[in-house]
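Below you'll find only one chain, the form predicted on its own, shown as structure tokens.
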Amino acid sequence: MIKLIVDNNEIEVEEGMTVLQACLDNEIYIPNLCYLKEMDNPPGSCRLCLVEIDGYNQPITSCTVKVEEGMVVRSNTEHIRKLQRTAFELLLSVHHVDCKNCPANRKCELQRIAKFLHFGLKLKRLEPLDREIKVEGDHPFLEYVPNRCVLCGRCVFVCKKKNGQAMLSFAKKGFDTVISFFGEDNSARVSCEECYACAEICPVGALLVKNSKRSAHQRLAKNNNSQRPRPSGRGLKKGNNSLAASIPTLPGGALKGGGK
């Protein structure tokens, strides 16, 4: 077992345990998209689980940073809760948010993330963004809605790991980046009518299940890794930062001069 100190609280953990499963395994919460647990390597794109290490010369990624002994995290600070409100503004500002119409309304992990960060769901900095891309609805089964799509890849790696192999994956790039299906064979079909585990996983409703676009979403809470937040409070208020410029990335997960 690991020792580690996280927000001035001590934890033990399993060795081999990333930070940020041992902080939500502990119910300390922190924002989180793209990670699942069983990920061997978590690809850390969403960067809304940052947290400060001692060590460490800039915040980084908690999904790809595994627990050391007599480690010392800081989760909740004032530079830490404003990477994470900007990272959500902008994930937000290419997001159809249309609550009231969605099925994973009342489950949806961007509604816990705001409310836990004390963020509004409308936009005040930024305009907007709509991707004009239509609907997905080829496939046999399953419903594909881009513009609520946060691309955090849950879907692609729950279905390789299903099934062997990814029956769906990103496609094009930049900021027309999607979800695509792929495999019209017979055995293709026949496993995603038995297995819907791409919509149940995905944490915004982007994914459907056609004739029952409720149904795979009943289960969304049980699929979340996460514990509930706290009350929802104001949003960002204006003001004239440079967004984009304020969470630079690098593979890895860690941010730009965040080496050890």
Second form
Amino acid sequence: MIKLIVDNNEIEVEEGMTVLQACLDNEIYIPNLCYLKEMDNPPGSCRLCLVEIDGYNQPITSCTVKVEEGMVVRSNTEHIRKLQRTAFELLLSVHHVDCKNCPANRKCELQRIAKFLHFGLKLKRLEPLDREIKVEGDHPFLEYVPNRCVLCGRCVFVCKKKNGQAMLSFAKKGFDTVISFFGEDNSARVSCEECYACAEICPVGALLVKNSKRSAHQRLAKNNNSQRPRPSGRGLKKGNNSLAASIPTLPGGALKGGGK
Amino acid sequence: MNQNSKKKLTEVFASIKTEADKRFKEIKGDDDQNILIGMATCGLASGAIEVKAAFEEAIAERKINAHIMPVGCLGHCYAEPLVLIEKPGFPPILYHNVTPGKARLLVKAFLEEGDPVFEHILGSMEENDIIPSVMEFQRFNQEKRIVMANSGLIDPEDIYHYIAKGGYSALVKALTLEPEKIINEIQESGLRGRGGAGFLTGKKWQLTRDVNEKDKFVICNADEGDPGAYMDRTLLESNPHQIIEGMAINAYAIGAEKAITYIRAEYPLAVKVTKKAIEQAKEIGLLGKGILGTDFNLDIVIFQGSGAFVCGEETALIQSIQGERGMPQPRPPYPSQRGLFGKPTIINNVKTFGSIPPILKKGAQWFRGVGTEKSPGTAIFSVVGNIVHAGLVEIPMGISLRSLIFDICGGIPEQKKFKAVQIGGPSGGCLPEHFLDTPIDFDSLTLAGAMMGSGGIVVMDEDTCMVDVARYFLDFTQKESCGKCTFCRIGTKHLLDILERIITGKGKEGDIELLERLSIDIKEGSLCGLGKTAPNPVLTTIRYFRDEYEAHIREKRCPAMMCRALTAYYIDLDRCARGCDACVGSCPTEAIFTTRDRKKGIDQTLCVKCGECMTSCPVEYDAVIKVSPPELAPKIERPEEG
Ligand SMILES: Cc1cc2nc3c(=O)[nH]c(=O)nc-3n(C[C@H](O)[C@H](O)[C@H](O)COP(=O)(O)O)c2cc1C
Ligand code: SF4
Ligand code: SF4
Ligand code: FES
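Now show me the form predicted in complex with the partner chain; what you just gave was the form predicted on its own.
Every chain and every other molecule in the complex is listed next, the one we just looked at coming first.
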């Protein structure tokens, strides 16, 4: 076991864990979108999980740093919150905010982060950015809504993890980056129709099961109550082997006392 | 290494050297006439192929005994095609802007009749009594060639030329030393990486050496994606062996047996020349298995990158070699610990590798004698923009920006005033006049808000709009963002949009502050160096030219009169000559009409602000006037038809 100090609290965690996971396991919430517990090399792309760690001369993503004995971590400083808010604000500026009509409403990770950071879902400083996106190809079972996608890459990861080879990937580059499906549903692997791991893991309502305007979670929840995946993850039991269980979560109470 | 193998090694190399000297002498003997033609990409672009053909034809026709030698680049791109002629009885003479016609003239007049044709001479390469030496030019005088020492003087496609000039002796020396000793020497030299960040090369090597793994890699980074920069390309095209030698020394020092040169595919000549160089080195036992009879093995392969700017970033470069999307990865782990295929990997820039052989040959102390204490050695820049003598220069670190721009590169053309210099590539900073005395070294430039970068310098004159400059660079970095991380993918897009808003007259109060705040967060929050530096042009132009931003936003005025939406052209009726039609045909949109008293006016609703009318108005009238903001243009009504 390793002891480290986070926001003046000493916590004790297993060796080899990321700082982010260590915090989440100990009721210290750090906003995050692109991290999953099972990742060996977290991409560090959403930049929401920035923290200050003594010895690093700049804020660093807590999902990419392993815990070390005696480490001193600060997640709740004015500076960190400012950076997190900017990152969040940037994501919002390309996110089509229409919660009422979104299947992810109230399960959405963005809503939760907004609440935590005390940041409204309306843009104040920035103009919303329009992305002209033509989604190419059509998937028989899945619908992709680019204007909701935060490009966290979770879907790509779980698809690869579950099926050995990802059937979706990042496409285009820069501001135009999108998720796209490739190829036919090839027979060597489980059909998407029986999988839906990607839709299940999407933290926002950007990947949906087709012909049901309900999200995959709802659909799956209906089909299989006993193994109900909860991407927003509140109150997840440890040891649940569904992929959704790898979503970093915080126990209910930790929502309080986060952002200023 | 024991005495015996040391002896064997020296013997093996001695025979190679003898062969090289012999071959070199055959063409460059005391009574040989030689024509060296600069044939790197810059030379080719200015017509070196035609010049070479003209020389060949002329010497054949006149039955003159002379060798024609294609060489690399001397760095004087403004004077290409450059030709150096060596003729017994004369110092080596450099001719500039040589055309096929001049080539024929030189063969006849100089080679045949002994008249060096003074009017075409740039200078002689040696001090002498007849011809002014190039050393009288500041450019030659202040330059210090370490990495480019042989560029433009040897045939890059003949390994023996490099060897005859002392090449590969540093590798031979390295192979007799303990690897630690080599790393120590590099550490003591204080060499810092020339790819941008300026990390201590010796330290990096030590980190990799210390990892206990069997497989390690060496990668030479020749991605060079900065617009307008071509130092690395030119080095590979002019003397690839010095880079290969540096890589081999590195591989031996850290214990690697595989190396990769990562060259962008848009550099076909550099790829070709490097490929040939690797083959030749292999043929004579300087690469491959059991190099020079030792038990050191090294294979170098070329990987052609797709040319994405971000693929020059080391972790993205590794991804790209591994066949993945070229997206940067979080560091740590650094490639020096876990790089290509998870193995410890050294990635160094072309110029960094090019500095290695001279350091080993002449010693760390000698290297420290050049440049400054914290930034020893030389810097290689490509200087472009509003500058008289554009091209490549290699200067000792510590020279001031002023010397570089005004003494070495001849200053600003057309008697315009200097306004700013952008240094460090697309994400460098723009420095104004009062920074001209800043010494060029890693730390001073960073302190000023710019950076060394990999060596691109753009000089800007008074007609440059600094807001537009920021927009231009942001447009580049924004398009090149890989799209992975939030700050860079979305943040740079906002910066660009706000800048575009400002230059089109739609800027708002608060935009400057918003730009600043976003820039600071993007710098701090981005994953890789691209996002971490992309806001630099914005921040420095705001810091040093804030009044220009304010003029755009508050007065809708572009002080440099460059932003089209904020300028207008009109015709001064007092100056316009009655009956003159010079401007009418020049206008692409037929915006120019005739007034009642047969003078001209511009219909502002049709005008696209191309400025053609201003150019075509005869100087004696000079009646077209450009103003900003556009409201300053007096309204001249187009008379009703009929
Ligand atoms: C966006 C970006 C582009 C880069 N492009 C290059 C490049 O073209 N060539 C290069 O040598 N280094 C480039 N670098 C720096 C490399 O990541 C790396 O630091 C360098 O190759 C290390 O070599 P050095 O220690 O010899 O400087 C780039 C970095 C970034 C962030
Ligand atoms: S579709 Fe969902 S899971 Fe996939 S990248 Fe977008 S937001 Fe993330
Ligand atoms: S900073 Fe830009 S280029 Fe670098 S990882 Fe992020 S999005 Fe990609
Ligand atoms: S960067 Fe750490 S969770 Fe996204």
